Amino acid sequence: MPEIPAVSRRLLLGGALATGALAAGVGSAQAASVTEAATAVDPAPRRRPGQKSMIDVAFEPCRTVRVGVIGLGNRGHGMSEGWSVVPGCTVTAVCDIRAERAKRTADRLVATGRPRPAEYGGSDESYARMLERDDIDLVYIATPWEFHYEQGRAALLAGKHVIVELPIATGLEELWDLVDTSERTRRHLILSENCSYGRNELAMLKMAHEGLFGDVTNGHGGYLHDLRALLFSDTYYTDAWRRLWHTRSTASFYAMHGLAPVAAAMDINRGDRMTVLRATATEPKGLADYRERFVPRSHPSWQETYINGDLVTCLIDTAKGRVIRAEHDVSSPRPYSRINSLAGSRGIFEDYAGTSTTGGRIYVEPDHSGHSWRDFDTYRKEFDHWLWKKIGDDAANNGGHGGMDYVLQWRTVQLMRAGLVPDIDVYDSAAWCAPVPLSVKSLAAGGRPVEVPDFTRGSWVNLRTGLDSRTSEMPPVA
């Protein structure tokens, strides 16, 4: 039998909120005495007749998963290999703008014992014609973030359930259209969030639910990692797509990071949401300095000009007056840090902060006392997340990124092939990735409060599971 976990304490106080009572009194009116000063976004666009929510809405049941990738530099390359080890899964077909990739990436499958995808490439079309193939059901997109809008919505169009990189789109009305689209063609579009399948991230998130931190008030996390060396390389990021990004715009291109995992533990658009965004950025010297200092005269980087901040800040209040505080930096020499901090009126968790084997550091009461931090490791194995327990062992020998990859892919995987409710959906999707158009609308007007559009409208007051899940089994492959 598989285990079944106890019900939770967020379960059990969950009846007033699931019922809308709370949300719609007094967390509502909290909100609104914040939102009258902040600077209004486009309303929630009308669902057209017919259309309806995705919400709690299951895969269809299908025996084999069969995945498309568009995009395969480093991430989708890397990807691929990993979609195809998944119990259930074969990747048909994979497409790049450049034909050698697609190439590159077939002869490594079959070089792995799978079979041979079909290859795409050598026009900025291709994924269009992969798209028309009726033997995928998953399409993974890995390309620069210009693209993930426009194939994203292509691939809902033609009838795929759809898996982007992060972000799914950096335009409100892009992430309204995706909401849409996927609304009206009853396909599921995920942020392919990898991070909030981190051991530690999940392992906080069901402290959390188990009412740990008591009263949760507040969260913490971004992206923090040097990314200098990578930006200026002629060959990791092509074209320098992702340098460029820093002469465009002032924004926080890429918090979802370390966002995700605290607003799941939070329970937004499960009960809480985000209300009201407000930022600030510091001045844009780090890639310019590294370059004065390691980058040829010669180099093409030479003739840009950085715009974006080294450290953008977001501080996201919530309708149940609870503060996020999110962050984006890869601009400045630090270690590599996602944050990972949530808070509460009984103590707190700090991930990348400890000297433990784990990781972390944790201070809750009545289990501590006299303001000395406390190891994470006894915490984490008592509230290892059940994805962890049952393939923590083959996540480590199959996934990058310290295995969550691997529990990843194999959790849509096994959501498809079981023809379950997903943990990640489009409207969690669209939230955790407004922060970056909200950032840059913010700092726009000086840093003053912008609304934060509510993608479920009007659902989230309702108590739902997401990667809180139960356990479940991988259909047995025929």
Second form
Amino acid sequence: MPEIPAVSRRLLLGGALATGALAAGVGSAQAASVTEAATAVDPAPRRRPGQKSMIDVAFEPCRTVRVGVIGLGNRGHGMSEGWSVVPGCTVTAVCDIRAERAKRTADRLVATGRPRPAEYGGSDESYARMLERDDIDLVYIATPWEFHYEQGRAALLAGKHVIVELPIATGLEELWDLVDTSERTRRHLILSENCSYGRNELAMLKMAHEGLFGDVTNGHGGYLHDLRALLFSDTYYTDAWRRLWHTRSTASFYAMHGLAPVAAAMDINRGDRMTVLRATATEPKGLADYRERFVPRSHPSWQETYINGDLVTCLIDTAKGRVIRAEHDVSSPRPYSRINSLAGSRGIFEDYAGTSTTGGRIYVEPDHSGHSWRDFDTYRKEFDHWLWKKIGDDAANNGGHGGMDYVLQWRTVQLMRAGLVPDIDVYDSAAWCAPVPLSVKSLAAGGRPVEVPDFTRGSWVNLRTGLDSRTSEMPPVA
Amino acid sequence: MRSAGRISSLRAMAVAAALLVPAPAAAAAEPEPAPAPAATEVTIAPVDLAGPAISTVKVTVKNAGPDRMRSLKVSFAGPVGWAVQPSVHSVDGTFAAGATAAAEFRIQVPEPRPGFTVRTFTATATYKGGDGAGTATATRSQRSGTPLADLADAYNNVGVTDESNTAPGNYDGGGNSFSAQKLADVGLTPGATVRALGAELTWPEAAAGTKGNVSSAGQAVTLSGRGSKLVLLGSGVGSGATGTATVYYKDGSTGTGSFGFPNWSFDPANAHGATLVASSDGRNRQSGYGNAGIAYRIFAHSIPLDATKEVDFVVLPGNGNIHVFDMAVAP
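Given the form predicted alone, corresponding form predicted together with the partner chain:
Now the full complex is given, and it begins with the chain already shown.
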């Protein structure tokens, strides 16, 4: 019988990010202790008797994937419809602390010809009641960040597989706990990292495996998205949850969209691993400046002080001597970019260069010479991932974010229905989210290097496939 | 179940021990010509290239020397960028003459590429004893796909433009190109015959402003004939336009040869041992014809062939600074 934990109202000032707030703002004694701890090794907690790795553990095949959704704001509402259009997938339950949102999503699904899902809402414990259902195989979580860990853990304990929006957790202990809980419950927890299924990102991954870049030595990724208007919107982020994170901590909150594809191309946890992280942060100027120019003095944001650096940069070393640069900036005026660059002994790829229809540019020997960039188009075509060849048209018609959302959802459902090993597992998810608390630790220690935990407990040395998967079919729908 | 990459030496050692025969006394009667010393044999088993996948590869080391082999380490590598686990195996114990040891490696194999590919794998054994050499290496190449029908199928660069429309040109990566008019002044018109280093070559038929030469990137191109050398017509861009071409013969054997071209403009005309074929005056830039008074040149170079064998195809070097306009077999 799955164990259901009690729902607690913990977190908001808990975990590693509170450490960052302390270090950034107050208490020299506390800051000193943080500095002492910054470079200390966080030993891997011991597995409990009987607890085993989830590496290469396949889903149990199922005819239909039944999804329960927690969090029905902008993201959850849109993705609910996305799940419902994937062949062999149905949304059986939806939940939001605001009951009217559950009704809105249910109405929308019915309006598009889907069965009406069960509705849960009205309290912060509603999700726990939803998890008691026995007709949910996969829980999709799209709530504010502060709830991801607790709800993800609860879903695992309820015997469900879980796919969680970024980040899966914001503290190291929480990340370890999710790894352990996944191993104990034998249920997968997956970061809903849609950009890892981006067309350019997957082509970059396949090119790296082909050896076009030679020996890969470095990669850059990040999340550079001017969110200022949305952060100060009274309607977009419920209760301004995302803006409030900028008042609590100095951290690389959300670099995974750029970090994960680079990590995948370096086979992190599949032959290499991240070992050491050091972080820098610029002064927090962007949000206050925007508020000064565009936000009325009567707005509640004027009671806030923003402490997160506008540009938080993490430099991450790997066991094989590679370096990853992961950036996070959502508070500066700038065009969107996830950077998405990979380089090695024989060439380089850069995305968001705006020079071709793909947005990418490339220079690889021996194909190129003369010190000038070439369009990525022909390479994207040759190294196009089978998922995009197969469902790219469907993705364009059904999915947000250029189709990445649909590819992620289609592939997740396919993996579950066909009984395959997930492309992204709990170890990937934890590693990609670890820079959130680790950047806090490093910044608190003046940018000193901090060790990155090995969530695989040594299994990272083993080569294994992941996102660069073999072509396979979606099981037919009866 | 065996763990991946484990050395399987014990069985081989046991077999070798059973066959061990004491060596004859040093005081043998009549001295005979010494046979060539047996060398350590390293063998790489066929690699499953049906990727994307992790394939397991077995490497076998046979101690063909007279002494016991010890401190054996076996390393394995595939094409650049292909991850291998582990990169080196250390083998415990010693091996009698004639004994073999096997090491298993796992390698990340990408999805097969269309067209012609050659995947090369290398295994190296280092050891003490045995044949006394201390090291032995094996290379395994696995081919797939079909070579291009002719060089024109490999054209990937616009190197010649008309002075009235220079925009398509990009011979050097900087948007510059040969002037069709100035090449014509020295006899290089589409389809013209060029004689160099004993070979009869053809200037590309391609019209000005279209792809008409090959920036060398390992393309495999069908070529027939039998002769003493392969002559290549071209020139270099940037610096270091040198590389190695591989000739595949119809009997399945291969040969290699290194060559280079001077930069189309600034190197000495005999750099890398090349021979000047033609010099055209000035070049076409994106803004139009210019640089009059400076020579932009075409060269010839060659690599040796086995004249007893019929050529099947040629794999060009992997160096994009080498531009090839034609190639032919010289008697």
